[in-house]
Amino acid sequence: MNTLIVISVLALVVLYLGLFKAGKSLLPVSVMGLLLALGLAVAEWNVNPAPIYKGMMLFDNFAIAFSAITILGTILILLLSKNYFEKISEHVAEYYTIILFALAGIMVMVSYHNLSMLFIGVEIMSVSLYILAGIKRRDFASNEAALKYFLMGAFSTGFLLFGITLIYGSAHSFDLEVIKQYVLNNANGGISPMFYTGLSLILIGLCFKIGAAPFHFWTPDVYEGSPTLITAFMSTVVKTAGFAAFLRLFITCFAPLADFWVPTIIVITALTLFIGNITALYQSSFKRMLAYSSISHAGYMLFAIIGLGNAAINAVLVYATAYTIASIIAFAVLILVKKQTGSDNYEGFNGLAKKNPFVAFTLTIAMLSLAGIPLTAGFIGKFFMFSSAVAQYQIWLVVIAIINAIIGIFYYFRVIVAMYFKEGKNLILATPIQFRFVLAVSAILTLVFGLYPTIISELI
């Protein structure tokens, strides 16, 4: 709970060094308050408290794991905002508040224990990334990207919210563990056709926030319109959020009744693999195949909705702490190759090893773990979603996720032969200080936790 009062005070903070003309100090407060915010949630670690404010939060290790990888995110991409926002307005301490809002409705969304605190936690981070989508209000793409955002995030809260009305019209709380005794007293037959309308409509909405085919068609159009820092935020830390909220409810609650969501899951699942994976093929645009590999990875995470269980909270920790890190790298050197050549395209990158070896060999071991490739640990978390199936006899779901494992290959290696292997312009990138020390730490974290993944692949 002190984090996310930290967070939440820390926002109002940030407005008002903005107000008094303090713009200089936004990014260092920013990122001290988030050092803060996460020391007290490692400090609440294994103390395994209550249920508080009459069932409304639980800050149990889940919720203190997530909240330490989105918090963690956060800092990185901050770091990276250093003179972006400058470009774009004057009011910069608005955007670095936006952040923090958004990421206090995260904070909600992974530790609450009531349905009523999931769908606000859900609105409070939505209709904060709605205005960052937007925050280039010259620019078509980004007024576009924050509409259609709007558009299908309202359309999708619709489903989420009907759904949770009527799963308390049949359970009559929103409390999850009343909710989780109303299932077992009721699974042999005793369960209202309304709780299973409200179970299919919470799926449908939960699916459209993460990004899941078919609930997948805003997604490239939003991510590549947005600005490529706030995008970078929406597909690692806005997602892991989601995944945690979604396992959180269907591990808790909806277990017992597997046998009716789970063919539903493994439709949207091989769906959603294939889609991301094959569209992004066909990309000419760096950030746009960053946006369909995005879908593809939120397939390979609705692996552990399959199989639920504690190896699967594990799992959905380990792939999306690995996707998280190495998505930050891309992102970051993908502003760096923009601010240079303009462009986004894959042409940008020729050459660039030649010239920036320290970048090209940071993007090119973050390439390796999105492919999945041993010694990284994105090959660990693809090997802990694979298991997780297996353990359900998901065998020929297994099989699909291989086959798009390998088609994954072949678009992150385009980059990395196109930095070695190409002849391009040789710009040399000017990469700031705070660029340098996020490739360092992020490339750095993807070794170790590929080398040694017993560091948080057993923390719950």
Second form
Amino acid sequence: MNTLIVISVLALVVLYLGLFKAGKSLLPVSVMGLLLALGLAVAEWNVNPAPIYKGMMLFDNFAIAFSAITILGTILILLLSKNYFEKISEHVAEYYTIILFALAGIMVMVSYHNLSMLFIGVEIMSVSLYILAGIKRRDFASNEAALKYFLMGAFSTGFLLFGITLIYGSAHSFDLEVIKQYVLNNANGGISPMFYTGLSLILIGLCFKIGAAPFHFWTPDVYEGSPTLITAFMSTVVKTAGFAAFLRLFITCFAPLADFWVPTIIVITALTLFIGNITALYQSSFKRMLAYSSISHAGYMLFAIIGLGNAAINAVLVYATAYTIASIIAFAVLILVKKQTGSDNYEGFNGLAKKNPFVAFTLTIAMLSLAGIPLTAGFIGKFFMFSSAVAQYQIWLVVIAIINAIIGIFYYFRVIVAMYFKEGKNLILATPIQFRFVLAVSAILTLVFGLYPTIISELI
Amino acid sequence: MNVLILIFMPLLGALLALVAKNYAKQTALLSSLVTLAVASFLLCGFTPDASTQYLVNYPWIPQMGINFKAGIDGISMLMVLLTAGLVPIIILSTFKHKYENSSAFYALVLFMQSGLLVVFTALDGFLFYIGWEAALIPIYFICSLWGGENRIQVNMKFFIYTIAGSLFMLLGIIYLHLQTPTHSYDIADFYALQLDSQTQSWLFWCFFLAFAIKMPIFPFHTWQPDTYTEAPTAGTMLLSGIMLKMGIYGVIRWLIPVVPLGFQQWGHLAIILSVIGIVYASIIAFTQKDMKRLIAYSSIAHVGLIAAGIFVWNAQGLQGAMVQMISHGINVVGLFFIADIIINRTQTRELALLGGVAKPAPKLAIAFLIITLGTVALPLTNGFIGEFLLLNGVYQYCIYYAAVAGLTIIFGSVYMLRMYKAIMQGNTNDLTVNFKDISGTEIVTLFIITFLIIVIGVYPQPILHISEAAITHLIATVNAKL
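Now the other one: the form predicted together with its partner chain, given that the block above is the form predicted on its own.
Time for the whole complex; same chain goes first.
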């Protein structure tokens, strides 16, 4: 539980550092603080599975595992941000602070034990993100992204809140344990229609947050308009947190009502996969492609919610980790390429491998991982997802997923083809040391998890 | 000494080749020779009975029931020998090439060898799948990086085709895993399953698609001629010599014994497709003007016969398939090597532009003749033994199929000898008059190949002996479940 406190305090400390013009110390302090938070989270492993703060939060292994990934992802992204925010504005400290506040919200989202905490966590995170999306004050696209994100986000929060209210109305509590008991006690027909309505509204609200079709319309514009680093943060860490929240609620409380909501999720999954993949296929901008592909990855992760149970939690954990580290590589290289060429398009990657073998190699691993090719973490993620769906006899859903995996190969390989097989301008990318570090660590993790996933998959 | 050393030796070699920058090809050759030595060592200690030997079994992802389980029986042994034997020949055949970034090239070749060895020894469904894809990724990069003009599109098609097939196989593997009582991926548990015939029917297609695309069987072959033509010659050799055997091996080990009832329903169709493929590919091979394409189509025809021999599922057919897989591997590597030599010296693949090469290059002419005769299945060459047994097997199943499939021998002679004539005989022209005869490593490579062709042709008994017990046992297992 100390993790949440450490992160919140850290955010304030960083804010004060900015006040005293200690610009150089921002990054080291944030990273050290996050490492401390990570250490504290891991220290509570298997220790205290009882709800705390009068049943408001529960720091079980589920919460710890997802805290660990999100903190790790944030650290990697912060490492990339050296000299990045400085170009956007003078007030650098605020950005670190806001990212840390968003992370604090995420901590709440992965460890809530009370629906009011879910709402508070989602809001802490979302409000921070609205600001981050609009961080480039004079940039039109960034402003558009912030506004769209805010409107859509507020709208979806409305759904979520209304859903929570209706659930409260029928179960008479926000507490997950009480709601679970209510469902179990009334499973044979005694559940009021109000409860089902609430469930549906929560489902819609959460689908907005994770960007699943048909509630995905905000994602491409927001992801494209926001600064690349913020996009990386939103499409990895934030998405993971959204799934953690989704999974926690549905596995704890709504599992007995699976017959009611599983068909809906199946339709949402299939739609998300097709829409994400087919639109990604037609993008000429790498960044927009990543935005759409993140929609399709949400589709794969929804498999776990259909699968339910501990295996499903494992599956989401593995998938989210694989997806997060691979995406961070992709966004990091995108930042490097954009700095040199000034565009997000595939053409910027042409012939990159000749002069930058290391960067090209890591991006290749990332693309293979996102495409789900064996020996990378992404494959293990897909494999777990497919297994959890087949276990529920959703064979057709898996067939749809396979078709989508094949479509995915086309656009992920476009980058590999551009880098290795096409002639380009022989750019030499200036790769700062912290980029090299992040790329190397992420690539190694991708391969290690791909070869020996037992390391993370045995956690829960 | 066990399978692990065999599997990981090429990987080690790949790393060394990456490090050894300027000496990459020597390092690669040395490493592949060590692998061959390991394989020979395993062969020496191998007892040709039906058992699986050199078994290794380590937990890999325990909570999913995945183990690193591998071992060698008579069928695997032959495939391991084929892989371990052909890779040094293929590496040796590239010695006169100067590849840009050669350390990466040789590292990928060795990486692929590792994947192939995993496929041929895996006894765990998940491990098999990993090996299956691990062999595909390097060959995609080999073909795309060092290939011809249209390499990007052609290899994308190849990659998409094969991965589409294999993803369905993955679905099948996961499904079988969930049906096993202990939730394992062990092949023995897969064999023990008693699924109803409707389930087995669609599972058959999951696996069959992957294997049929890999071999390839008509009508899943459309990626093959383009890929073979555009790939660098070493890549073509890997694809045709070893990789397509993955598909055939898959049918023997992972398709028919796992879903015998599915096989019972669809095996007949598979035979028909195979036989159609033989005739179809042969006819197209007649009309080819491009040397590499002709060999590519001849390969489809030969594979069609091997596939037919397996799907009839009797001892003759299977034994023939085992011998023919080895023979075809050797012959097709020889053919592509000779094509490579000719293309490098004349800069053309067009048969019409060549002629009279035999005069300036008598040594090449002899080697080419022996390999051609091996390919057209002349008695006392390796091709004869395999095709004879295969046709015998098909004959036992149905005489009409055997009659049609037997056309392969006639057709094969026609198009192969036509190619030989167009290239080697006739008058020399401007392109071929100064043709330099083979020398150095080329002689060594071709000598090994021709030597093997004749030795196996005269005395195939050792090969038959290695796989016999395993095949009889496998057939008995399947027949018991039908």
